[in-house]
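Quick heads-up: it's one chain on its own, the form predicted on its own, in C-alpha cells.
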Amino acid sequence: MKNEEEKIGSFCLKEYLQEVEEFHGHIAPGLVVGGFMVEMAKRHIPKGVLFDAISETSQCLPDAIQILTPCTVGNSWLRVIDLGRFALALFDKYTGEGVRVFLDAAKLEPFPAIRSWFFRTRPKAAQDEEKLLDEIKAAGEEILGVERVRIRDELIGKQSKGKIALCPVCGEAYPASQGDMCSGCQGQAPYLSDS
C-alpha cells in the first residue's frame, strides 16, 4: 500500500480522503482514482500556464478536479463534456494545448477489486469497499494513461452568454440566442407545473 503520507496537491492521502468525504458526501473510489489522475495531469502542465478542465463524465471526477485545481464548473474553468469515459484533460487556456488522463482498461488485470468495480460487474453492495480502496491506494497512478492533447478551437477560452434579454413569458433575464422567450418557458425547464 502507498504511505499515507503520499501527497495528491497539498494534502496527504488521508487529509485528501478527508476532504472528498466533506465536499462530496463519502469516499467515492472515482474521486480517490481522480485524485491520482489530476495530479498526473498537472505534472504534465509547465509551471505559471494557467489551465482550463475538461471531464468526459459527470461522476465524481468533476469533484476531483474541483478539490485540487483552481478550476470549477462556477467558474467555468471546468467543462463536464459527458463522453460516459473516465478521463480528464487539462490544457492550457489560451492555446488549447494540454495532457488528457484516463483509467486505463488495459492495466487493470492485476486489480481485481478495482477492475470489479469499474466495469461493474459485482452491484456496489456486494464489493469490498475496503479493499478497492486499499487497491486504488496500492495501484496509485499504475493504473492510469496518459496522452497529450489539443482542445478544439471553440472550446478555447470563456464562452459568452452573448446579449441578454427580458423573457415575454416569466419576465427573467436569459440569453437572448435562446430565442424569442427562455429555454425555460420553451419547455426544457426540470419542473412540473402546479397548473
Contents of the next structure:
Protein chains: 2
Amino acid sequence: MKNEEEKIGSFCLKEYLQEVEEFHGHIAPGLVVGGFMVEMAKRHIPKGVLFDAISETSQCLPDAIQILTPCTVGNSWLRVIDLGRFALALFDKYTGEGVRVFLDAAKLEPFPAIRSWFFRTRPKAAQDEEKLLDEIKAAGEEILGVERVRIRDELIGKQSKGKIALCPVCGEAYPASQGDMCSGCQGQAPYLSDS
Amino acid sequence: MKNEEEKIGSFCLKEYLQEVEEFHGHIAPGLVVGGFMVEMAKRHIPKGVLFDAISETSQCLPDAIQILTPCTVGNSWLRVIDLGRFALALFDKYTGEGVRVFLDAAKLEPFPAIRSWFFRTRPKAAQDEEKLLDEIKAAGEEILGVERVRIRDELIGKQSKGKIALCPVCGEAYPASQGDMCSGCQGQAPYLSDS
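Okay, that was the form predicted on its own. Show me the form predicted in complex with a further copy of the same chain next.
Complete assembly follows, chain above in first position.
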C-alpha cells in the first residue's frame, strides 16, 4: 500500500499534485481521490489496449482523467455523462469492454473527514482541508470499488456529426441533422439575445 | 497581423502547438483555429475580470480553452453546451457579460483548404494537412467573428448539486434532487448491465 500512496501513475504524488494545481487551479480533494481512481482503472485494462473514458460526474474527475490519460474532452476520448456519481470508466475503444471505478460509500466509516466531505455534511469553510487531504492520501485505493463493465454499442467509436449545413438564421455552420436551423437558433443557445 | 500570427496567448505559436500535441495528442486543425479564437476572446474581456467559458462544440475547442485559460471541465469554469457550432464564449462569472467568438463561414472564400475542412467537403484522408495548417496560420483572426453576449442567468455562478443521498439500487452517493434512485439506475448509465 505504501508504494501506491506515494505514486499516482507515472508521477510521484507530489508531481501529480503540482500538475493538478497547474491545470485545475488548486489541489481539490476530488482530484486527489480521482488520481487514485484513474490509476486503479488503468491497472485493470490490459496493457496496449487503446481506451476511451467516461466520467459520471462533471466535478473534478474529468480533470484527473485529462491529466493522467491521453483522453480529453476535446479529442472526444473522454465523455462526461453527468449522472452525479463519483465514478469513471475506462474501456477498449473498439469492443467497449472495460472497467468502472467508483468511490465506495460503504468503505468510508474509518475516514470521517472524507465521509463528511463526500456527503457534504459540513460547510466547506468548516472543513479541515489538511486533515482531509491526509486522510485521502492514507486511504489510497481502500475507499474505492471496481467492477467490469461493457459500454453500450452506441457509445463505442467515433460519432460523426454527418453533413454540415449553414443555418439560415445565424449564418453559422451546424450539423444538418439538427433540422432546418441550428439548435442554437432553436432556443438552446445559452445567451440572452442570440444572434 | 504578423505578430498575431506568431503568438497565441503567452505562448509563441510553436510552444502552443507543443502544448496541443502533449495535451490533445496531435496538432488538430481545430486546435489551431481554436487558439486564435481563445486569444481573440481574451482580448475582448476587460483585464482582471474573472471569467467562465462556454464551448458550443465538444470537438477540439474545449481543449484550446483548457490549454489557454484557467477554465477546465473539471473545475466547472468551462461548460460544453454542444450546439455543434464552432464558437466559444468567455464571460464575467458574476455578471454574465462577455464575448462570443465564432468561425465565420462567410469569411472563408479566400481559404479553400480551411473551407473544405470546415464543411467536410473532402474525405479526411484526401486532406492536405500541411496546406490546411499553413492557411490557418496565415488566416489568423481574419476568419473569425466576434460579438458581445450576455449569458442566461441560470448559467451564472456555481450550480450546487444540493443534498446527497445514497441510491437504494446501486448503493452509491448521488444528488437527491434526481429522485428516489440515481439517474444511472433510472436508465441513464452508459453500460450494458449497470450495477
